[in-house]
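Okay, so here's just one chain, in structure tokens, the form predicted on its own.
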Amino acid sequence: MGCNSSIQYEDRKSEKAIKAAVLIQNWYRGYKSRLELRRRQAMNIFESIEYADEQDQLQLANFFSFMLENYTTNNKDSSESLSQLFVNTTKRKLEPETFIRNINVPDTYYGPRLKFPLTFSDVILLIDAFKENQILHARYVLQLLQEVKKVLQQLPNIVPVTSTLSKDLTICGDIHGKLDDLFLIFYKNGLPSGNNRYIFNGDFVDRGQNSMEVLMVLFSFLLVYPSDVYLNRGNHEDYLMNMRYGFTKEIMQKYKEHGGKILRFLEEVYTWLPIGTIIDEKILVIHGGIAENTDLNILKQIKRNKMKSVLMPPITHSGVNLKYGHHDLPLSSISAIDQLSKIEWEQMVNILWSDPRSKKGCHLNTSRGGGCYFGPDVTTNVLDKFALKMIIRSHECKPEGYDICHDGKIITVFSASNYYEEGSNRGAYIKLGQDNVPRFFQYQSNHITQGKTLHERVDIVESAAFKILGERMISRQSSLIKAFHKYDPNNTGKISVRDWAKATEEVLELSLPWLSLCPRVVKMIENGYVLYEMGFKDMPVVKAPQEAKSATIETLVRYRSDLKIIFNIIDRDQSGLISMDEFRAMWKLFSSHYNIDIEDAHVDQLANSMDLNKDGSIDFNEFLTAFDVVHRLDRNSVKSQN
């Protein structure tokens, strides 16, 4: 009896322990699921705003055409410099080799001193230097770019690669200036070599802090192993994209004296990057995607170096009669314009910008503003037409670093971990053997989030997402209030949560789950109604001059990135200065094209206030910095420092 009682007691005890374990396990699964839901919601915010920014960037193409037709100035040099936007860089002479050799490398420079032709040892020295945060001297940067251009010019548009039994092939997606990720790939997978081949599928630069270092390492390996390292062009290998997304700024900060020359060299090197790689005539590797009319035969024949920027579409012949103020655009300039045809340009845009979707057909890529959304039927048709098995592409950040869709015929690989924020996503790369079966390898650089709990890591990602959402909302605050009033005809100061969501989507056009975001964004919800006049939670403020009116502040915050690109284009010598006359003329065109209703006199007053030494020139970067967005956390940290 005693023995049976003891067994029953132990059974009950064991049963309770199992139930407790199951309860804990279920709770933890629910806890992780809720955190994952928050992380994915944050990713959705990041992605929606990223694509909206790219759409704004691509819409600049329309403004450039408008600017070409209407830009007026009393300075003939300005009109000629503007026309250079539409003339291929190959028509502009770059500095000769003798000039580069004459750039002095001082004895105080302790970084790597490169000798050409490069060797594997040189690349190792370069990598070690970059790990120590050293900056490669401008002379070696320019030499390296010059040597890389010579190699790239010998390559076809779509480079054929043959798999072998002894040599694996690794495919990496977007790196975006994240040197830690590149070094982590090399640590896990080995350095490029004759037996360890790599394809880097575009978007080497922008967003990250070390785009120059990433580019120098990749270009160096290309020079040492030209038959085993392949570099495809991405949509960010584009000098106008670099102006918006950080690489131009990085270069000018690191290379103050020779930054302008480096930018001009890069502008041309970009145009010579191949647009794709084809493995065993079966697997096409391109950065973006395809469209229903994608034609590899056309793409193979295109003179790719004519594609300066996706923001520079082909000029129509009517351009011969366009006016530059008091000067006609010279016929010699128009005849010298070396550009793609409209069909060729569209083929290139689709290759660099398109995204796969589950919906059948080919539809305008409304999120990015360029390329298309292509469905599984489009994929099947293009693959069948060119006897292909699969397309490997990049271009989209994926939570796990890769994604498979269209019945395994489309694979996306993205190699920049923590792309939006520390902890936001993993990076990945693909390995292909002779059987051409992809194997996926994931990783995540975690210098900042190391040692933090899962909850803390999600908090970091989510906080950053709502930060950029707040910036978007503050730059359209008056439009939002106007939209809320439309749903509140009796001026009660409140609208239903559903109407609030509709109004917010109408203004911001971000395709976000506003119903669920509402409690996180608005200050007050009462009985299912949003008290919209109470404002938003934790909204950033704009650090603006006292004389600036609210409408002007909102406009300059909203269009700050666009204006910076436009002013940079006018500032061909990269001095950071433009004349007051140029500023006035450009603002008048910009406000006309974008239907901005702000008095010119008020903007003129603000510009004059930034001309501190009254020499008739304005530091446009300083002007735009005067309208920086400051977040609540940032303001608190500033106060604590004071």
The other form holds:
Amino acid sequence: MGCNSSIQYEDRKSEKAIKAAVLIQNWYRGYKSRLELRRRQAMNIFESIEYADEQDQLQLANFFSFMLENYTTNNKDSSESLSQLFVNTTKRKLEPETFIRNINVPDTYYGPRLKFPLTFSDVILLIDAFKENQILHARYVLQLLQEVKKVLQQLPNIVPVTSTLSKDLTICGDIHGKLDDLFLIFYKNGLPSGNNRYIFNGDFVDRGQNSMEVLMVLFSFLLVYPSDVYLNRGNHEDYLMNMRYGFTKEIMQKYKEHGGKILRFLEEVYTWLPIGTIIDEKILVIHGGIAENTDLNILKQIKRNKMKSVLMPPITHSGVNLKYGHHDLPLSSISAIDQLSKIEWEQMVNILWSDPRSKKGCHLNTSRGGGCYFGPDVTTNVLDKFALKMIIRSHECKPEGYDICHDGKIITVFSASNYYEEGSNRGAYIKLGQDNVPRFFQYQSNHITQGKTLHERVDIVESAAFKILGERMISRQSSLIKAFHKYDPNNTGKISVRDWAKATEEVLELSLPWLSLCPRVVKMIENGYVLYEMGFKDMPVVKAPQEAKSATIETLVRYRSDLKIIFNIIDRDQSGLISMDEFRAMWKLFSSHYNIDIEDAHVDQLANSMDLNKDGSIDFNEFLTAFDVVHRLDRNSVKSQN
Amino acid sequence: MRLQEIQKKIKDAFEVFDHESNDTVDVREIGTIIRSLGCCPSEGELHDLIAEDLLSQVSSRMVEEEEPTGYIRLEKFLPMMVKVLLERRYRPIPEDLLLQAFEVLDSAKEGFLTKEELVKYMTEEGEPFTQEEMEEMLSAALDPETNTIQYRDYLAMMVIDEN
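The form predicted in complex with the partner chain is what I want next, because the block you gave corresponds to the form predicted on its own; please supply it.
Entire complex below, previous chain first.
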């Protein structure tokens, strides 16, 4: 009897314990979910701004076409040399081999000294050096690029791979200069070798801090194991994209003397990257996606190296209106240069830029401004037409590093963890096992957020998202105020939250939940009305010179990247300087095409007052940096430095 | 809270996971959505909710595993969730009840749990945590010097965090 009651007591006790455990687990999962919601909201902000940026590129592409169209035939003066620059931008000569070999590597250089042909131990030396934050000397970079070009030129557009039981096959997605992710993959999955084959599916560079090192590691493995390492071109393997998204800046910072040469070589090497791989004739691996008219037969025989940049579409002089994205390109009287036909161009852009969606059919990819949204029916049709089983692609950041859609026929793999910000997402890679069934492996490189709680990590992602949202708002501030006034005809200084949301979405062209974001973004809300004249919370400021008018400031913040690209193209010798004449001519063209209402004289004045006119030349980087955006937290730290 | 406000709150949470802006979300995200609206269903209650109320009219495939697949439409989710909120089902757990729960697990009545005790309960009893969930809880709850969970302090901190 004593035993019974003690057993009962024990049962009741453990029953209580189980109930208590469930309670705590419940509560914790609720807490986690609320944090997850905030993280996803932040990611949505990042994503819509990223895609809006990509759309802005269309305007730039139009501008280039506009330049070529208007200034080759008519003008004889300095503008002609401007357009010549655009035309000739693809014809810049590369340094000959002998010159590269004679680049001196000083004794003070303690980094790796590569010998060609490369061996496995060279690559190990390289990896160790990069782990110590060393920079590979420009001469070896150039030699490596030279050798890689030779290898790539031998490859077809779509490289066939045959899987074998004795060799592993791993597929990685976007890396975007995250060297620690690449090393994490190698740590978990082993270095590439004859028995450990890898496909890297594009977007090796841009955004991360170590695009150069990532590229060097991937390229050197390609040289050592040319039959076991496969590199596909992504939409960021594009010299004009690099100008916008950070790789060009990284190169110029790390290689002050030879950066220009490296950039020119890269331009070429990119164009020789194959556009895809095909495994056992069944699995297609491409960076972006497909469209309903995707034709492997066309893709296989394109001269792929003619595609220099997505921002330089082919121009014809036929009577037919060319389209790029959803815009009409102006007719041109330029004769066909070394460029792809319109059909070939479209085929390639779709492969590099398209995204799968659940909606049926093929629609223009309005978020990115290039490529398509393709539905499950398009996938089925294309796969059937070419007897394929599935497509593995990358191009989109996924919270878990990978995603499966279209009934298992489309797999997305994305290998840059913490892509938008520390804690934003995991990275993943795929291993193909027997019968080519994919297995997924995830990771997240964590060295900054190590030791931080979930709550702190979400805080970091969230404040980063609101930071760039603030940047976007400040660059369109006057348009926003104008739009608010429209909804406030009696000048009361307030508009309903509903109207505020409508106006903001119209001006910023970002489809975000503005009704919910409102209290986070504006300073004062009273009874459901936004006092819009009180301004925005935590807006960044632009540290601009006093003489600059607010319209000028806004323009320069908004079009910073475009201007950087344009100036870079004109600056043929990459000296950082262009002539004042070229600057003025460029500004005139730019402001007329982009419909900017700023007097040319004002810009001139600015350049002079900022003492940027150095004997008839202007340092355009200094000019643009003078209009940098500074955030509240950064401001505090800057203050303390003084 | 007025009906309109409740509906808006639900739509906002739903929207966050509606990646294609077509009023559908992946069923695997439903748990997160429901919980982020302040409800605390157990895993079992969640599974029943999805199976009974949400999946019956959705074009989906129940695969051999227990995990349901498919998409949930807003027009189906909204009325169900409104009902859940109006009926105050799966209410969040009040702080004092949570404290009691920790005290139950604290068999030695010392005012703290050892790391091993907490891990054992959370990963072996009830609706067990995944390793990831366990690590995440520990990162905030564990006092690294003593290797214990001072649960009173932990709860107090969490309450502040949430507000």
